[in-house]
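Coming up is one lone chain in structure tokens, specifically the form predicted alone.
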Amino acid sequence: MSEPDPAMQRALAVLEADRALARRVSDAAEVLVGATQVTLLAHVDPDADALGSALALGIALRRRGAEVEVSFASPDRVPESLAALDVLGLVVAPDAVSAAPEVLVSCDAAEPARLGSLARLLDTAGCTVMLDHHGTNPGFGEIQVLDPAAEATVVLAHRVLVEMGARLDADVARCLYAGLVTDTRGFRTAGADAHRLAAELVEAGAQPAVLARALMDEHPFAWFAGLSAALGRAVLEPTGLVHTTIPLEDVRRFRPEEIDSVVDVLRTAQEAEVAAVLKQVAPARFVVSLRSTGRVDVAAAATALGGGGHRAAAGFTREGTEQEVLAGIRAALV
């Protein structure tokens, strides 16, 4: 009897893995159309992908004849560079978020933890629902929808619109957007497919010029002087680590899309094999994110360090002194 072919084994398991993905895609679907309330939970400190994620979702419901909530743990509004996003004005405070969702669906948190206090309702939800992108992420939820190849959670939000038979109009399309143009860094991490999505998230009305600049191309005049303070301080190590930290002053003082912005621009250091931005947020209380420019894998770097991520971006909350949360980072990259 002749060996299995490892490259035909190997195409089986990605056809396979196809599969049970469309089959949860489906599931959400058939699970969100049946709904009559959803609340949906975007990550703390949301970002484009996590917000956009759920107000695409959260707005084709909406017009669907559903009752719905958006919401996140922290901070206590949405932060302005994504405010425009909100056209129904569907994002509620937690503290005013229903106590046991009828479906609840969890976008781009890679765990529980990242839902703060309302991860809470995964206990109590009817039904749950994840849609992530994050290769560390456990899994968790009834209807995991995790696929760690998708470029953004919107790609996976767009399938479930798709199979529910929603209208893609411009509102749903430029939330969509928002996220698919920041989590691919402007398309530089973009594949075929991504850039496919991109034309018909255009041609729908998603406005890329405006959203872009909203969303990185735009700060105010106040943060170069951050950004200078931020970068003056950054320290490049022989093993290819630049870093540098965000005192507890400058991230009272500036919005957090500035503060993380920092990383991604320490990162274009030429010599830089990884870069971290310590962001401190309490004392002796630090979050912070890591980029690699290729070769580290971060998101084991962050998992070790009780984060989590994706290869080439991840992060982490940790206690401790600037020096301590430093020492375990050099150690986790070892």
Second form
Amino acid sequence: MSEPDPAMQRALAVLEADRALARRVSDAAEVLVGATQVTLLAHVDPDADALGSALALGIALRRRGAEVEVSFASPDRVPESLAALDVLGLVVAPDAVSAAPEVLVSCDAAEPARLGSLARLLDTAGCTVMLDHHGTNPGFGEIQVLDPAAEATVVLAHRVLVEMGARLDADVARCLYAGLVTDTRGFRTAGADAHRLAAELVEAGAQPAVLARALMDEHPFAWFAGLSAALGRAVLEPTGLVHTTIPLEDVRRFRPEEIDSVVDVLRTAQEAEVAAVLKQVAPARFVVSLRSTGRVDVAAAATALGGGGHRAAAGFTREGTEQEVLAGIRAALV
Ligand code: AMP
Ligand code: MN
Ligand code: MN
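The form predicted together with ligand AMP is what I want next, because the block you gave corresponds to the form predicted alone; please supply it.
Below is the entire complex, every chain and molecule, led by the chain shown above.
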């Protein structure tokens, strides 16, 4: 018999990967439906996708009667723009989390290190479910719901909720929509399925204008001076690298919501291939956000520098001076 042609082989491989993912979604749902206590974790410096996934599942599990806690290792409070998602008060401080959860769910963390100090729970939990969509994720946990094709981790959380037979009420829908609208930058990178999911979430009670305003379109007036300074310092290099640095005093003065929004302005430079924002978190320590405008794979560069992420959006943390970190970025991009 002749070999199937390459196109057929690729199609079969995609089909098999879809089936494997569906099995894992179903395994995750089965474990969660049977659990009496669940701890859900977002990655450090949680965004709407990480916290939205954890809270959407957490709210549904709580309503089923399970004991639920949601946490993240740092910072020590929920970002202001995400606080309204926690309608049941499920978020607990990292030092108050159960030492050995019956079921642990890791949301939107590309690797155990992204859970910070709470990564220790991976060793003590009865069972770990990992939900993530980063192509750089090496895989961890017993049940791995990992799909780099998903626009956001909330897409996977939604699949698990459907499989659990959970009701999508307005509180759950709001959490899922928050992750979807932010990770797709306002649906710019959303495919047809993600748009259909958005429609379902709006029908369930998520309010697009209210959520988008709170999550993406609102800053304290005082930030304008910080943004102006950050943009004034921006440098365009001949290679198409546009970068700026947010000094420690501004990182301390402004909310993470403001600091994290700078890269979305930098990436709009017409000449930019890659935008980089160096956030100074200690005198010689920088958290770096990288964005690609298309051609360059910034996940590869971030991985080479000890971080990870997606092709178009990635990050890493590095010790050194600003110039040393910039030299590292230039070297990783060639
Ligand atoms: P950020 O620039 O922090 O918004 O991150 C961009 C993307 O890269 C997000 O999907 C993050 O989850 C991911 N990311 C950021 N830092 C890291 C890291 N150190 N390791 C793995 N993924 C990261
Ligand atoms: Mn995230
Ligand atoms: Mn995400």
